[in-house]
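Take a look at this single chain in structure tokens; it is the form predicted alone.
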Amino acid sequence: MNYIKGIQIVFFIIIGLLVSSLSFLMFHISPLNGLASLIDSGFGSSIALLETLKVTTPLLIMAVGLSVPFTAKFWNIGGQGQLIIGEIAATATGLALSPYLPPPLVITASMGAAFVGGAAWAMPPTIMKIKFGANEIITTLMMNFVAVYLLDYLLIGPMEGSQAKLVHAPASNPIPASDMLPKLVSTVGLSAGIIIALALAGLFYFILNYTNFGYELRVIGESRNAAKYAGIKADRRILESMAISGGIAGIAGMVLVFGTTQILIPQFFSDISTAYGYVGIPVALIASLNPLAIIASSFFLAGILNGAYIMEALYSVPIDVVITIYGTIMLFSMIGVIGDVFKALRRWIK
């Protein structure tokens, strides 16, 4: 069942590609040309393959971290929020330990407080979930306009960095460079964030399939009733695998700025480049919650988005259709997952 699930979302990917490699008609370019650039751009050489390892970090810690909840049928939305507050909590700690820790300790202390940071901020819907029954879907969606709102004024604020004073361009002061995440390609600033991000998918693999938790989630996920009456704590479970996954999206945000940009810098809806928390659910999902295959969709995702952006270079294409390519190769690829096409076809067939 598994393997036919996955022929079909391939399929679908692959229809997705065609689809979208028609919107290089506007620009009188072929679409299978441009669907050839758009591949080449993003897995076509070793920088190509470099840059989009370096994309595929955040990305592939984000939908790990989802990928722990959603295994219980509960649906954090709000992981670019969770993102946001960890990257303002490592960033706090980095500067603030800088002076007078060594390198290994900041990083340490740091990951340390994006993964608090993280798992505080998933904390009100769920706790508003377990004891009102409001809909989680809603509650974690609108904590990431707080928590964009909130980077936002931190940024003009309290975190304002000194050089973005004098330019008025919000940010806050850069990390040192010596606290930075250590660069395993330094041509292209790949970050041994990667190792994080592998690490912790099969860390959550093992956990998923082999520990008395990852059973009880999955249980949780295919009957509450059935849980309950196999005397397993839903709440306390669902409690627990959201503070696991806002804690790692918070983790993400901080392989971001240390591993990344070094600052933080406001962040924008429409920007999907950084968009991880809401890009992070196709990705885990693609993959049916298995952190392993996890990787694998994150890296072509990672490698799309990618060659997307340089194709806007190459071909002076707008950055509104380079989302839309994006777009729709998640939107066909999600058919994928969740339509039941290929039985329809054989009822229709019959």
Given for the second form:
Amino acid sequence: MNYIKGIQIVFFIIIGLLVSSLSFLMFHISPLNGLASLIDSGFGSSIALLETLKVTTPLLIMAVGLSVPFTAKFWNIGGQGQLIIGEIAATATGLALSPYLPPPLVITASMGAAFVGGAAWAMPPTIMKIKFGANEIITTLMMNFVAVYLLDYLLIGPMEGSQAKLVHAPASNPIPASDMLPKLVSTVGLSAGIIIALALAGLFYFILNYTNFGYELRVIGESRNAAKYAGIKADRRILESMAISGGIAGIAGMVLVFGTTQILIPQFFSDISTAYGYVGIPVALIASLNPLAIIASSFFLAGILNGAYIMEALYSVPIDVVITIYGTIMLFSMIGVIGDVFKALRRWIK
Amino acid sequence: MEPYIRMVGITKKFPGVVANDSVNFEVYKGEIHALLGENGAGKTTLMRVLYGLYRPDAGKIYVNGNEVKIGSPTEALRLGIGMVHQHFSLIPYFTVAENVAIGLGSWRNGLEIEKIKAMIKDVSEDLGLYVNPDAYVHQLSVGERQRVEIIKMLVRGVNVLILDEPTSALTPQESQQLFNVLKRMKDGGRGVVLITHKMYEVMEVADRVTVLRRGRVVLNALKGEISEKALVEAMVGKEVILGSPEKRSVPQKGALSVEGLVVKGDRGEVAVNGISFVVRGGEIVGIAGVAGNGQRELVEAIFGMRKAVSGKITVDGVDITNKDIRDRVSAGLELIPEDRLGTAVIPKLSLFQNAILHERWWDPYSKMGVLSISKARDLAKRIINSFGVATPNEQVQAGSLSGGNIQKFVVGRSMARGARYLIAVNPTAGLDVAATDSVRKTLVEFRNSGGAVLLVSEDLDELLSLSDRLYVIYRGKLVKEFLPQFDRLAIGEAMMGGQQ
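Other form of same protein, the form predicted together with the partner chain, not the form predicted alone:
Okay, now the whole complex, with that chain kicking things off.
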């Protein structure tokens, strides 16, 4: 059953790739050539693969976090805001503690702060849903905007870095190099964050499939009445799942700063390269919320994103085209996720 | 006098049930015709056929002497037939006049709102259907909303108005006002069909009565020609019930006891109003009643799915009134819910995942919050084997099984832990004969082995054949206790609210 579903999803991803590659025609590139170079840029060499793994890291963490409340059909669209708050909390903590503590403790404390920050940011919408029935899709989304502007404010205010002041480009002070996550491959700057990401995927695969907590989330997602009958305290479980989800989104933010960027910079709404909170949603859904499958889906989409940047540089294909491609793939893969294509086909043949 | 509507030999089948079996039904202008019957007798189905919502499998409909095919409510309305459903279809943030306007398609026909208001005034004033056309629907009471629904039908010029259990959500005063309106409609020459299962309504307003039982017409008469007793007898039937199929065992010690229980319903109304009873080991106690008299709230409160406002629930002397379901299950209480696919099992989860719904808290099914899949599968296999659940294996989705097999699984699961107190709600509703038999046998064996069963059912035959004692619930109260040999007629009367 799951097996068939998996084939179906992969099939539609391929169709999505093919259909979306038609957009290369606008730039007088043959669709198949364009597609080939996109895939080549994302996965074609060891450098490309390592770069793709770098993009995979925050995406994987984010999507794993999202899969937790999604299992209970509680739609956390606020991953981006939770990620930003995680970045802020981790950076502030890291910068504050760096002079006094050895790197492992700085990193641990920053990660803890990121988790707490992200979790806290996820609480208001969750409580509003539980107490007043406010639609979480709207409220979690709105919290993203608050986070974006809070970050803007902090970067021209309390957290403004000394360098940034001189060049009038908002940014924080950098995290000292010694406090960054250790690099696994220094040439491309792939950090140990990928190990954290894989470990989280494994942990949550276990939690969602083999614990009472995961079981209860699943029952809540399938039927609120059944959850009541099963004696599940649905409100509490949802609050917990959102704290976990927000916290993990926060960790994604921490890993981004401590693994890659080193500084905190403003977020732009249009920039898909930093919008892990949004991209993470289809990544989790394509994988049917299975954390092990999310490893594959996040790697694949990271490769497409990464390939897109290289295409932009090599062939002057605007990144917007790749975003279109990305959107088309999402659209088709969702048919695979949601639809029972085989049933539909059988009906159609009849 | 010629009837305005004549339905002849209407048969309507649904998978597994014949909802209407060659039913004849007539509506005369200037008459209120009560359509009476227990839940599931086929009343609503018959009227939905007339209103064009269902196509009959057989039978003919004549309006004004001409044979017609009614394919949709629009066609029914064109023929002068209107229906007010149990659940209203009004837009809360539109005014009364705007809601009426939608039904008239005024954007197409260029009707202005002032004209609509005039039409509302026109149809409602003589009938005493008072409602402010400028009020927003969300501001209105249930009774007022119902009036809006009636007005919606009247402005479309209906000659016959069907009302499906119109008083079920009304206060007694509102019901009285509604009856006055219906009487005036009748005097104005319209025909009214009143779907109901309340005896006093029939006696109060009806001119003609048709009683349906299991999809067939069992009685059709003018009210003046028939006694209340005869009506009850027609509704509940008069087959002789031989009593419990197995030996009755002696009640044992230990009991599920409910004292002065008060529970609120979904809309905040008092649904259970001071109920007390005791179920002892070794007996099946039935709760008979027409649906919607507090059964659901009573059961949910006992099992902990709904809060008790006041009162006390004990199992073997242990107070569980405010305990979690976990503690109730641990105390030996189990529930077979009415809603099989939405509550009892989760259709998309496998049987073994469903098996541990109430077991997952305890060793060996979980240790420190970690589930044991192999133990869950063992449990599912055990239930499947001992209760004869027909399924390829324990890994298939629960929703892929037939209703009967799901119910066998649910019943088996509720006993797997060794529960001693079992609440069963309509446990055989919708099942075929074999599955019904199997479920009933299981309940009786459970009782014979010392278990206590609280059987809440709308199927009077089931209650009479299984129960050792029986209470009738009416408007949130246990109005009467019955002991064998059961007096079917008296039970029926108590269910309809008679003899109080």
